[in-house]
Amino acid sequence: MVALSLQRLGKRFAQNTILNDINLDIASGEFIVLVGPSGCGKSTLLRILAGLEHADDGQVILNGRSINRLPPRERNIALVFQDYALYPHKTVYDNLAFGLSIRGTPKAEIAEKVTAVAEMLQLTPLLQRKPAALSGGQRQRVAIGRALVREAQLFLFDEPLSNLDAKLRTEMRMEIKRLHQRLGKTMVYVTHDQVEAMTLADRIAVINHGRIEQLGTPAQIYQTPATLFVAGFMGAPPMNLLRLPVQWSVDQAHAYIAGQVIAVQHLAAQQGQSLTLAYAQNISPSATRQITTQQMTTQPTITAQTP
């Protein structure tokens, strides 16, 4: 079941596009990641689904029904921000009930929410100290504490780990997909950090100039790279590009790329023809990656894999 669709979706500043023909289906209690290089609008894309932005093109369809026109407090989406925007003057307790209090919720009910959800991320012992009291990794989880007690139907992150040392961005990656996994609602992370896309996701989509470059498992943008940014841009250490003309053997069998045989899957070029190779090294001698080449003028894809 798709629980949310975006459809040619666009944005625009003045004459600048920063999203371009975005489509998109996600499954509902999917957990997708966008990543890509800061300006490529994927924050952006994330603020239209909260509606603090609007699209100029396209459709955002939640759950079946078109949202592009509700204001925000009636989407019944989460959004957690990269700088926590916690208030420095409520205790945990009154920051975690405070979207459920202006909402009218009866205290009873919310008392048993916040309960629960600071049980769930172990926050009990700190709801009644003040954000300034608290560490880095605390006030991330009150964050996401503050998204979850909302029960809401999206759950979205703006780079929610940015702020943290590398030690509890490992730790509250850990966090967050134990709360997939626990809660199995839809939930869009913002990252530009390919580590956090390849151990969360269930699926990435990379953006690039504000499109997409290639949706899919993170085996598949890591092995079958579909575009030469995908190829650069994802991995540590990234492929390595290189532009170099192509010699075919004899009978055609097999193409000369530098002096090196490539068994030829599928090679649309000509004898002499340059071509960009991306490849890997693998740190085991037996493994193997595909590798994509692409041609520099007509720009199809090609794709070869080392014997």
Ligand SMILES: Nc1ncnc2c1ncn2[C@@H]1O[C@H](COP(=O)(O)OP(=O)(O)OP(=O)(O)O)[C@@H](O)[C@H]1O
Given for the second form:
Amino acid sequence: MVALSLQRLGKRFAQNTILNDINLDIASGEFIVLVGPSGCGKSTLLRILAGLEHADDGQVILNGRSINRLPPRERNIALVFQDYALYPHKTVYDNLAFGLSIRGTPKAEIAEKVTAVAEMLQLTPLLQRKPAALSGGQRQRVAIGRALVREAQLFLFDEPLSNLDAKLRTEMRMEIKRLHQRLGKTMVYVTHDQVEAMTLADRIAVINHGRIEQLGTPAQIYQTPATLFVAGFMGAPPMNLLRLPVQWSVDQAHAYIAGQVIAVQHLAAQQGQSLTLAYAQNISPSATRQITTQQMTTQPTITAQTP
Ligand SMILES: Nc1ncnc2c1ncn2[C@@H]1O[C@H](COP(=O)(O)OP(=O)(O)OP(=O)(O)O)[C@@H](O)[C@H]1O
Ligand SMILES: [Mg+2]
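Mind sharing the form predicted in complex with the named molecule? What's above is the form predicted alone.
Complete assembly follows, chain above in first position.
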């Protein structure tokens, strides 16, 4: 069942188009990861979903209902902000409790939920501190906790682990994965971290210049990137992109570098064109001076020199 549907979403700031024709259907309980270079519009998209920005074009449909005109507090969506946005004068406990207390949740229930979330996020010793007395990583965990105590129908995370050290990051990633499995809630998660994207996502949307370049499972994105941008952006280490002039026309060919097959699908090019090979193997730069292609149909082996 489609929980969240983004239909032809567009956003401009002044003359600049920030989001352009974003179409995305997210299934109930799905974990969608948005990746893309800095400034491509990821946070803006989350802010539109949360109701903190208005879309200039298109619709956001949540559970079959357009929510374009619904104010943020009526959306039942929890957002973890990239810059935390904690209340500076409230303690960690009160920051965590705030979303529940404004909804009139009984005190005992608040205490139970805050205690459980604080324990999970290793915040228990910090509950009486104020945000100014916390490290960046601790503030980030409070921001995550504030979203988690609420029983929202949609969770939005904007790079929630970016300020944590490697060990805590791995732990928190597993915690978020478990949490998603336990709650079964729909989640949209922005990250720059490829490991996070590959391990958390049911599907990844790769965004570039305000458009979705490719939407697919981690395996689809990794193994069959739809564009050169996706091929260059995803994968650690990143894929090698090798541009070379074509000296002989080839059709249905394999490409080899130093005897290793690097491209097996429909490699076809005409003499005089240039061709970009994308390959993941770690091959020494000197070996890439000799690119060999072998026709799959006929058998002659031909060689191209890279520039
Ligand atoms: N209120 C605003 N007014 C004008 N321009 C804005 C505003 N908010 C964002 N932008 C611009 O919109 C573009 C997208 O910003 P956004 O914050 O969505 O990027 P992002 O993909 O989240 O980047 P990052 O990975 O660095 O967080 C940027 O060029 C940014 O400068
Ligand atoms: Mg951002």
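Residue numbers count along the first chain shown, from 1. Everything numeric in this text was worked out from a predicted model, so none of it was measured.
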Rigid-part rotation between the two forms - which of 26, 124, 201, 150 lies at its hinge: 150
